[in-house]
Every structure is written in structure tokens, then in C-alpha cells.
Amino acid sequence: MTPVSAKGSFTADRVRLGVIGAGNIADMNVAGYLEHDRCDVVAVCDTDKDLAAAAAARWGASGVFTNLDDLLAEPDVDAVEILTPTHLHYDHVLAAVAAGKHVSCQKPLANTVAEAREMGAAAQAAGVTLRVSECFWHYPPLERAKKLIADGAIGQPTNVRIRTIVGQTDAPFQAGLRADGYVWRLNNLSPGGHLFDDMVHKYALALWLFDQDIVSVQAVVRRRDLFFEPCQAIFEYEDPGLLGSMEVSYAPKMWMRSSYYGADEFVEVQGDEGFLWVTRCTGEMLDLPAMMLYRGDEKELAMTGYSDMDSDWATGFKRSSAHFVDSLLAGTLPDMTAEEAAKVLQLCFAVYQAGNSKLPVDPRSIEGSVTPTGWADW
């Protein structure tokens, strides 16, 4: 994959950040900015004034706004983090770009591929940076896995399996989430349910791990409890020697350890000389090292457990935010670009289309959006 995006110039020695949206996931995304020694969170905007004021107090921001245009008119805001509902991203990103602000936007970037590409083109024309915040690309066990794969630790990759399980947890984080932050995810303001809202992380992971496009998708998609979408999908990569699978299961009566959501992920990459596992992401379901590597040849068989790395899921959020600041200060292109985000959306919609049609789908053929059969029919 070749990233295509604008790189905005940045001449100041600090980044002054405005946060747009102070809802459920805001603290997770802002933590990395607060810890960065060259970033100041200076303004917060939310239509709920009390929510905005409370967030500003927590983050030490002096500006509190309920109107987006008012925040964007502030000359001391260099960049914004957009954490609003997905269906609002298009308007909010275009407004920020038009105001000359650098933009980091929560996933998914948009509700359609065409919108994502239009947003990227607008940023490029304005000479500002637009990137999508993707915590999985900055989660230490996955970063280590990607490097080991690139370094040939398991030989030539032949298969990847990405498994997500959604269950229950008693984590204070999940118990403290505001229910009204999920209403828009359950109706036609969203093109789909869990496979759109959460699994974009895993689609992004499937593309990023190997820096290859996926050229064909087959899938079976089911529906549970309005939002959840158990799924089995098969991916064919550009390299015909590499295949992938994605499994999503829903177990509403199964409890698991987690400091965050009642969910977890398991990633297995097979190569012709060995394999590696990333055994946890969101939750802490298994008593195993966060990453394990097996390598075997005629002379030696070896299993290595990597227990020395930070496997806190929140670290991926912090590192992603820090990456945005660092890229602005260094004048380098941050990930994920708008074009990469568009490819993630194409993969997401290809899974829905393959599930609807029961036929293979080339993700690269999708320019709009695809909704699963029966979505929002209530």
C-alpha cells in the first residue's frame, strides 16, 4: 500500500490542541497529548456545555466551547482531535481543514469511501495534515509483531488469523460509559453495527501488518442483539501465498478479565519457518505472555514468550496521540492517512457485501458504502 496524503508544514515548537467531542472515549485519546512535553490541550468543544467544561477542567484547557466554528476561529489552536460520532466527521473535518487546522480524527474516518477521499483531498489542497487515530497500529505487542514479521522471524508469512470475542466484564471503565453515546451507532446514522464501528481496528490491522492490499473477500455475517455481528471472513492478499481470516464471536453470557471493554483479540501469524501470537489487546483474557514466537528448523525448535513489554491497551491510544504530535513537529507524514483510512472502509464494506451476496468481493471496487441486510429495520 502506498500512502497518499498531504503533509502540512508546522513551524512552532509546541502543538496547541483543541479537542472536539468530550464523550466516552475522549479521555483515552487525550491522555497521550497530556503526557507529551511539547503539546498543550488548550480548548474543548462539545454541544453539552457541562461535559465540555468538566473535560476542560480535567485536561487543564482554558477554552470551553459549544460551537465548533468558535473553537476553529481561535488563533491559538494549531490542531484538533475530532472525537465526535462518525456521521459528523465529514462536516467537522472539512470545517477544521478550511480553518487551516491540522486534524487527527477518530475512526472510522467517514460513513463512505468517497467522503473519506474527499476529506483527504481537501486537506491536501489546504496544505494541512489529516490522519486517523488508530490505536492498534501503536499497541506495543502488535508493533513488535510487525517488526518481527518484516525482519523474517517466521520466514515468509502464509496466513494471518484475527479473532475478536465480545463478552461481559465488570470493569469500571465499561460501567462508566454514557449510554447516550451509543444511540447513533444503532440506527441509520451508521452504515452498520459492530463490524463497522469496532472491527475497523482489525481491518486496519490486517492491512498494516503486511503493508499489502487485500484483493478478495468472502464472508458470512450474522446479527445478534441489534448491534453485534458474528462473522467469518476470508481474505486474499496481493501476494497469492498469503491468506487471512477474521473471526468475530459474541458471547453475552461469558465474563472475561478486562480493564476496559468486555472484549479481547487474538492474532496469529503463520510463516513457513514459524509462527507468532499476540495473545491480548483490549482485555486480559489469557494468562500468557502478550506475544509468543515459535521458530523451528531441522536443528532447533524454540518458543519465546515476550512478557517484558507494555501490554496495556491504553498505551496504544497514548502512543497514537504522541505520534501525531511528533509528526507535526518533525514535518513527517503521520499514519493513518486518509487514503489508508479509505482502504480500511473498503475492506469493511467488502465484508458486508460478501455477506449479503454470498460471493467474493474485491474491496477496491467499492467507492460508496454497503449496509448489511436488515440493518436498522426496526
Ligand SMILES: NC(=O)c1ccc[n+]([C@@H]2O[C@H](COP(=O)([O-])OP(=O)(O)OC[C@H]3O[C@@H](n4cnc5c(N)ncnc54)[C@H](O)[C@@H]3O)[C@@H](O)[C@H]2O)c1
Contents of the next structure:
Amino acid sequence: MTPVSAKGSFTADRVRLGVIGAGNIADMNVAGYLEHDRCDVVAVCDTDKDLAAAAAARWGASGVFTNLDDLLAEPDVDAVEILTPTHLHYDHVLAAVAAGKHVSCQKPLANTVAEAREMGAAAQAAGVTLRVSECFWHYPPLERAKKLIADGAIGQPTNVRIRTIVGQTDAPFQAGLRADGYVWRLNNLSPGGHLFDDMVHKYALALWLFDQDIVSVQAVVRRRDLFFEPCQAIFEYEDPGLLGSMEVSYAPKMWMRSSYYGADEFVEVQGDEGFLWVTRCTGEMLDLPAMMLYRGDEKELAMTGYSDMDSDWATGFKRSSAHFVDSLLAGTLPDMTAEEAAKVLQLCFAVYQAGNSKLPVDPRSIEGSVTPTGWADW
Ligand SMILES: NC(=O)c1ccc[n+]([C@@H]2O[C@H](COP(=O)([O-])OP(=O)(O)OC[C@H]3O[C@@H](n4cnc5c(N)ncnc54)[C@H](O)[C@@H]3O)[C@@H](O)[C@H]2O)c1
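Based on the form predicted alone presented above, generate the structure block for the form predicted in complex with the named molecule.
Every chain and every other molecule in the complex is listed next, the one we just looked at coming first.
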């Protein structure tokens, strides 16, 4: 993939970070910055004054702002982490880039492919870094799975299956979420509710695992209860020998063990020599090693369980934040680039369009945005 995001010219030996948006997911992302020995969280901005002040106190930041332009005018802020509602990312990223700040923005980058491209082009023109923070790309079991696949541990990959189950949990994390953080996700400020906001992680995963484009999508998308679910999609990769499928299910009467949201994901990859299974992501539903690898030949059948790795879902957030700081300091291009983020959006909208039309869709044909049939008031 050719990066569109600019490689920023960063010469300092520490990163002074401003955090924009101190809502539900902010602590999970800021933890990686606070733990980094060459990053200082110096400023916080949230339109909710109390949230901004409380977050600044927790993170030891001296600057507290309720107006984005005021934070961006601070010369002592080198880079920002944008954690505002998705429909505001476009304005906030463009403002930060115009102010000469390096930017890490939470997924999804934008609500349309065209906006994502414009944001990438603006960063490139300004000579600053724009990356999208995607915690699934930094979750240790998935990183390990990607490396094993690339190293040929399962031979030639033939099928990938990405399952998401949303259920119930009594985790204090979920109980502590503010309800207003859900309003903008589930109304016409979002192109697809949960299927958009959460599933972009899984579309990103489908592309990243094999570093290959998906050239055709078929899908059935139903609307039930709160979210768009169930949903099933089939992906054809550039390599005609590789197919993918994605499933999203809502199990409102099923409780699961989780330290975070009441959800879990499973990733299965079949190759012509073996099989690999990531058994947990967001939750801890199954008592299994976080990853399992099966290889068999005529002499030996071998199953390896990888129980020794860090499989705490929070680690993906921390590592993603640290990756941004490390890349700025090293002068390298961090993932995910704006161009990669645009591909993720194209895949998401291709699922909606295929579900709407009942016809295969090439994600690369989508430049705007698509909503699933029945998405209210859009
Ligand atoms: N990586 C993940 O797994 C993950 C999980 C949840 C959310 N997210 C993403 O993170 C982003 C934030 O999600 P959230 O759940 O924290 O939402 P939220 O609504 O809880 O928090 C957003 C915060 O932004 C503040 N805000 C709104 N407008 C602002 C402005 N103009 N200037 C400054 N602050 C402003 C709000 O007051 C709020 O506190 C979204 O893009 C979401 O998709 C990522």
C-alpha cells in the first residue's frame, strides 16, 4: 500500500501530546502515552469542562481547554490524539493539521472515503504525520498470528473467518460508560451504527492480516434491536485462492466474561498446511490459550497453544499509542495511514452496498459513503 499520510519531520527527543476528547474510551488510549518514557501528556481539551478537568488531573496535564482552537494554538503541543465522536474527526483533524500538529486519530477516520482522502492529502501538504489508531493491529495475539501466517506456519492461506459476538457483561468498565457516548453512534450522525463503529476494526483486520486488497464483497445485513445484526459477509481477496467471511451476531441473553465491553471476537485462518485460531480479543469468553496453531502431516499431528502471550485487550490500545510516539521519534511512518483507513471505509461501505443490492460489490468502486437500508433518518 502506498502511504498518503505525510512522514512528519520531528526533531525533538520527547513528544508533548495534547488529547482532544476525554470521553468513554480516552483512558484506554491515553494509558499508552502515560506509560511511554519519552511522551508527556501536557494538555486536554473537551467541550465538557468537568470531563476535561478531571482527565487532566488523572493524567497530570497542566493545560485544560474547552475550545479546540485554543489547545491547537499552544506552541508546546507537538502532537494530538483525537478522541472525539467520529463525525467530528474531519473538522478536528483538518484543524490540527492546519495548526502544524502531528495527528493520531481514533478509528474510524471519517464518515466518508472522500473525507479520509482529503484528510490524508491535507496532512501530506502540511508535512505532518496523520495516522489512525487501530488497536486490533497492535493486539499481541493478532500480531503473532499475522507473523505466523507470513512465515508460512499454516502454508498458503485459503480462508479467514472473523466472528464478532455482542452479548452482556457485568464488567465495571462497561457499567461505567457514559450513555451520551452512544447517542452519536446510533443516530444519523453515523452511517451505520454499531456495524460501522465497531466493525471497522474487523474490516481493518481482514485487510491487514494478509496485506492484500479485497476485490469483491457479498453480504446480508439485517436490522434488529439496537444494532445492525446479524450480518454475514463474504470477501474475495486479490489472490483468488483466498476467501474471507465476517459474521456479526447479537446475543442479548448471553452473558460473557469480559474486562471491557460485552463482546468478543474470534479469528480463524485456514491454510493448506495448517489452521490458526485467535480465541479472544475484546472479551475472555473461552478458557483457551489466546492463540492456537494446528499443523498436521502424515507423520505427526501437532497442536500448539500460545498461553504465554499478553492477551489483555487493553494492550492493543497501549501499544498503538506507543507506536505513534516511537514513529514520531524515529521519523518513520506509523500505521494506519489515511490511505489504509480509506480502504477500511471502502470495505465497510461495500458490505452495506452489497447488503442493499444483493449483488457483489468491488470496494474500490466506492468513494463516498453508503448506509444500510433501514438506517433511520439518514
Ligand atoms: N479503539 C477502540 O476500540 C475504540 C473504542 C471506542 C471508541 N473508539 C473511537 O474513539 C472515538 C471516541 O469514542 P468515545 O466512545 O470515547 O466517545 P464519547 O462520546 O464518549 O467521547 C467523545 C468526547 O469528545 C468530546 N467532544 C465532543 N466535541 C468536542 C470538541 N469539539 N472538542 C473537544 N471535545 C469534544 C465529548 O464531550 C466527549 O467527552 C470515536 O471515534 C470512537 O469510534 C475507539
